[in-house]
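The chain below stands alone and is given as structure tokens, in the form predicted alone.
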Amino acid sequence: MQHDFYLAWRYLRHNKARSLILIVCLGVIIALPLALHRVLDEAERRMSARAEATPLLVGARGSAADLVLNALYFTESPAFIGMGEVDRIAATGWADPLPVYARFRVRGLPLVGVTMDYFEFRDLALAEGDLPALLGDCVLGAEAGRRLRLAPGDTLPTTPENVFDLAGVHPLKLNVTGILAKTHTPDDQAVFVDLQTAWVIEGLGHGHETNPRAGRADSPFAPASGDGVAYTEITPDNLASFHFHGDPAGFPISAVIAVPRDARASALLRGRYLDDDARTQIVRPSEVTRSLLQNIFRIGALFDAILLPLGIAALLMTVLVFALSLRLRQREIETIHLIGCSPMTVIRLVAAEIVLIACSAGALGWVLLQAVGVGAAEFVRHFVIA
């Protein structure tokens, strides 16, 4: 037997081409249901971890996916509701509420509006520098820092919503006060500022420029410019001139998450919304995300269903393959037998080859899985939770 592995290897090395297509064919067809379900499987796990963490939101009445998504993921918001909305769920004294304004992108990151609770209920720690203080400050996520190349100190002018609006909101230049350490979530590649500076960058507040002849407020705040574009710029001279007009129970958010005292709490404030025509509604975002997840194992079964006559035909070329390779090998195997080896000499040299290549495609697969296992969490922080 060793002799026939011996062979069979000298054998598969003269003909590297097609013993390595061989391998690599059946490497890939063994890994590829495999690491799709480790990544289905480390997918469930972070977004199921995310989910669990927030007790419940609060939102605008619609679709409930929409609404985990915004306030966990900071993916666009549908909708948005009204800051009074916070008010009346701390008015019940049943549980804490906490506003999320994700609204706006910044070089293509989130920009979300917090409140100084949501840092310590996320357990977000910082890096380097301070959390935001005053009015146009912000603190990065350790990935959007990375991104931006920003460090405390530097600025960072929001992105307008419409660059063709000339009469439009101009950017504000945002001062950037702290990093965050990773945690491997989506806050990591945010940019956070507080509630206030996102009412400011959607134009719901504004200052004015003292003149300093006058001695008085002037008209509303003339935007600064730098490098041809022009932003508003908040500095301590103009600070105490930003104001807001109007309601500010009207001043809108993506969501509130409610973090209630005991069950007790949160089955009485859940009761508070069932009303079907309200404009609000609570949901529970293990309970979406469940849901999700379901839809996605779905998703995987289809994959499974596509993969398995994909694999049963890969399998039926490689016998295609090595029939083909025997009819070629007709002369070597005449002369193994007038050398005078029997039929189950070329049988065994045979099984030989197909044993050391499924061995070498199993061990390629094991590789490739094992890849696929330390890339997987960065995979789904980019391509599903991001």
Second form
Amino acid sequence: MQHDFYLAWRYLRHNKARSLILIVCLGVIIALPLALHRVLDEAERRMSARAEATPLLVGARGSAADLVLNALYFTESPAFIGMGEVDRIAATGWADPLPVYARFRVRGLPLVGVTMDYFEFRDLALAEGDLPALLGDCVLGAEAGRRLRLAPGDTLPTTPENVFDLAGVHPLKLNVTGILAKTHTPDDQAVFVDLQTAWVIEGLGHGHETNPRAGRADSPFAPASGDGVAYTEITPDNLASFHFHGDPAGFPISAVIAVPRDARASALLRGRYLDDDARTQIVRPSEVTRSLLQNIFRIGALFDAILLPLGIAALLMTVLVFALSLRLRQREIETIHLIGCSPMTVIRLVAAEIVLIACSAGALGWVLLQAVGVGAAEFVRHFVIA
Amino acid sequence: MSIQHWWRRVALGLLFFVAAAGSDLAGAAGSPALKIIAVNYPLAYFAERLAGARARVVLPVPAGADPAFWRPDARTVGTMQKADLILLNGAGYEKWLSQVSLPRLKLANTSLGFQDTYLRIENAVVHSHGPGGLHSHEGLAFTTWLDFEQAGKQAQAVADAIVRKHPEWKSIVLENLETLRGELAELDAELKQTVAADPRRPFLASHPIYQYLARRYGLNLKSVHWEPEEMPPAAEWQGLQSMLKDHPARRMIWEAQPAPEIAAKLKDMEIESVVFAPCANRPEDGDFLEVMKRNVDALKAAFRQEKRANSVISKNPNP
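I have the form predicted alone already, so could you send the form predicted together with the partner chain?
Complete assembly follows, chain above in first position.
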């Protein structure tokens, strides 16, 4: 038996290229479906973890998936609700409300308006600098800081939504006060500002210039019209002049994360949103995410369905390759006969070759699977969650 | 290693573990479990009375500054963000609130319970005094605690906020609250009784900060806009003269002792000065209740003197 394997090994070594192609093909066929499932499992684990860490979400009535994706992954929000919803939830005493306003983007990254409670809720620690303290301050997620190449003390002008819309969103020069530590969540990609700063960008709040050289003693800060884009800048000198107009209860937010005190409070709060005519809805992100993931699993099943005939075809190809190979080796087999070996010996030699190729392909598949396991988290962060 | 030696080592290890755990517990007991930031002294006083040594109460306003016109810098906001509880007075007291980033869940607006009875200041004048620069008292009247019933409600709100953070302190905090509200109720009753004896007696206030005091106790009060340390200009004195025609007051209530020359000039106009300190910042001597007792005593004395002067006039109508 040992001699059979030795001879098989020598034969495979002699035909390196052919053996290697066979091993790689078989290895990939073995690893591919398992690797795909590993990536899907990782995506499910990560998405479920963020959803489960967010007990309840209140937002505008409509697609629950859109609401969850906006509040958890800072995608675009199709509709907004008023800040009054936060006060209404707080007044019940059943849950702590955490407003989220993910509407704007700055240099391609989500600009998220939150209250300072959000950082504690998500357990976001500072890698350097401080949290926003004054109007106009911002703190960057780890990835956002790296991509924008900014550090505490730098400034970041927000992007005007539409330069031709003079009455629209006002670009504001944000002061970077800190960079958050990496969390491997969508928070890494975000630029966080206080909710009130987001409303200044929205144009709901503004300051008044007191410099008499401005011509008007009380001219409001607003982007100047002209060729270039002017930025509102909040400085220690003009900070006190910033104020808001209108009823704060009507100021927009995209969602409220509600953290109920206990299961009973959660049930009571959900009961408040049963009215079909209401303009708001409450969802459990874990349930919505589960439903989203079921769709992903359907895609996974589809992959499986495609991979199965592909795998069978690949195996048949391998059998064909072996059969052709044996035909090519006819003279070699006859020589083995002539030197006195029995037909059983020939079968043993071929079987030893197949076993060696199968084992090598299995080992390669295992290595590939381990590599996917190591890289799955990063792959999911970049291509599934981000 | 003998068994005896092994046991000795185990016992020593256990002893070390118990000692370390004990020192940790002692450390925890030694440091206050709750860090409270109060935006004015009355709220800081209520928190200190209610939580005692369990909480570390910080009033971030510098000594001598008026908390109503103080605004925190970025560093102070950073400190406030790290607190467990931030006590706000409400009624527009914290004008800087919309310009800073604070955790909403840690904020406790202590006057929210009676927000429907806030008083609005009409025709506010822009003026300046002290390091705060130009300001006005427009908007809502904010010295809510000068109505001792409202002060009691604010103390209740402070207690609720503390208990929300530490439910295990409920019994002791409520016990302390009962005592505090009792003391405030005493002052409330005393002041009510004092003013009720002569409710139409006209009084002047040097600054428009006594709106809630006047409303609660029925004081017939009209206000000028003077500072204790700044001699008012001639126009102000003329304004006072014309005000006295409709409102013949003989007492002016001050936030602090007025400058001797102002007091003397008022005396020439037969107007005595009475100090009723709002005690918005930590007093140099005594505490909130002591200052309020002194205030009530001063007002009682003023009413007594007015009554005596009236009886003299009624006995000798034509001296």
